[in-house]
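Shown next as structure tokens: one chain only, the form predicted on its own.
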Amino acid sequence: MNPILPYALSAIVERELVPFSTAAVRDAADHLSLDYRARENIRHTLSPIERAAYLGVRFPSTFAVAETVWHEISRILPTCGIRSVLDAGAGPGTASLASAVHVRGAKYTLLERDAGWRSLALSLAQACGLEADFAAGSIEHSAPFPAHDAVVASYALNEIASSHLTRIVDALWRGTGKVLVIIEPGTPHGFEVIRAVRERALAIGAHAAAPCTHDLACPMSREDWCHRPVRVQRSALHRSLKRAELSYEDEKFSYVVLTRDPPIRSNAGRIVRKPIRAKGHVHLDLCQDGGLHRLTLSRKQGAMFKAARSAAWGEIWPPYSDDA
């Protein structure tokens, strides 16, 4: 799947960019990116041009990531049971907006310290048909969190000091009725945050539902970290702001979905690296039953070989019935 930013949202993004020149937006985006990658001077309150730059440059990609994760959630639990969602560290509410196709009729609370996002986040929510309230506060200092069926923190915990992470995970889990979702950049540091969250949540009673197919210790490491890509279709505006020529980009991310109730398990694994397609063979690297192993399929295996030829990094193997 290649998620595309809905027209109603892209129209608001374009509206927010109108007051600024392309050069000014590019400069603001460059500065934000450099500070974020260096993990120095990370802005908790953005200026109007910085918010516009974020929307134009990063929002399409983070939306695609969140929509991919919600798609995965919809396959492993009945999202019709999700009646309330807390988006902690919401920014413009990206993780909530991306759930619109998969979660119907829920009420959303967008928790965010930057008041500048308030009116914009609520406009975006309205454009997606979401019933949302904006709550002022930071993810570090707002515990205890009010109870919600689903709690999501997207690109938020990597900015937290590691010494505070256990306390915050405990608080997020206490506020979770059904499912806790954490999304981070697909970098070694992003994965380490995800792994730490997973370990703590399992220790206090959670179950790892995705991408994990087990509750055993994670077999991956900082040197060989768990992440996956999603292909993002770039609009002409997106390409211009990023000085890009290709009509797409591959955004890599790490995530974990944690549930109160044990998920339904099958004898499945997760494809954790790009499949290797050789003449007459496909090699799939799987995380399964707490370990990593390579599965090789040949033409002799008929339908399974055909499925493996179209299998993608990050997918379940054997594939879901709707993928086969």
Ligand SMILES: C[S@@+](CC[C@H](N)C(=O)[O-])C[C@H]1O[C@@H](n2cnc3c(N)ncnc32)[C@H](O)[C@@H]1O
Given for the second form:
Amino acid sequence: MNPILPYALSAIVERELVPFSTAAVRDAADHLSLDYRARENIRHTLSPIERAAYLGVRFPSTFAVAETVWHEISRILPTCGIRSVLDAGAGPGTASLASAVHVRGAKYTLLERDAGWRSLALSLAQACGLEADFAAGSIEHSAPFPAHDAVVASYALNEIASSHLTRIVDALWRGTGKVLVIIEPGTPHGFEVIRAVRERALAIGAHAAAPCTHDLACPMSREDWCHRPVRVQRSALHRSLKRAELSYEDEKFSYVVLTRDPPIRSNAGRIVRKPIRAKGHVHLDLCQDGGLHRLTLSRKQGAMFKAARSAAWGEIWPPYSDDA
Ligand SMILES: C[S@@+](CC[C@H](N)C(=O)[O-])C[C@H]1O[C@@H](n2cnc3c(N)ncnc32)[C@H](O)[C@@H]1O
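Switching conditions: you have the form predicted on its own, so give me the form predicted in complex with the named molecule.
Let's see the whole complex now, leading with the same chain.
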């Protein structure tokens, strides 16, 4: 499954890019990504060209990531039970827009401090038929959050000072009816944010439903961090803005899905690294029962070996029965 931006959204992205030259957008995108990577100069308000650059260069990828996470949530808990979603640090509303395939008929609240993003998110939400309200303000100062079935913060918490993180996790969790979803870049720092959120949320009663297969201490470290890729199909515009040749890219991300109810655990493990396919063998590195284990399957294992040959980094093992 390679999630792609729906036409209604890509048409708006193209419209937003019209006033600017490709060279200027590339330049703005380069500066933005340097700032994000260095976690410097993160401004509360982006300029129109910076927002256009984010839409053209990052939005297709963050959308694909969020769509992948919602897809997984739909396997863990019946998303038909999700009637309301709070998207904290919504930007263009990526996480809300990406939920639309899996969550039907919910009401959305998009919390965002940048007025330019709120106005763009409104256009994008309308194009997708999402029923969305907007809240202006910062995550730090908006608590207590009104209760929502699902609360999501996608690529937002890493912009918040780490000294505020515990208080914010507590507040987000108090506002969560069923599921709290945090998504960050698949970098050592992104993972550290995820690990800190997970640790705090478990301490106040949450269950780690994904990617974790247990509620025990996370066995991964900053040196060997938990992340996974999603393949993003690049449009001609995306390729041109990134000066890229390939028709796809692999976006790495870290995430955690925290639930109020204990998830159904089926003795599964999570494939935490790219599977190694050797002649007659497949090695799967699994996070399972609170530890990291290597599972080796050989041809003799018939159907399981066949399934392992097509297993991918980030998936659950053994696979969901309808994926096998
Ligand atoms: C990198 S963008 C991510 C946007 C979107 N959630 C996504 O996944 O594509 C980070 C967004 O979070 C917002 N943000 C970061 N910190 C925030 C805070 N403390 N309060 C409100 N919004 C915040 C920024 O204004 C920006 O729109």
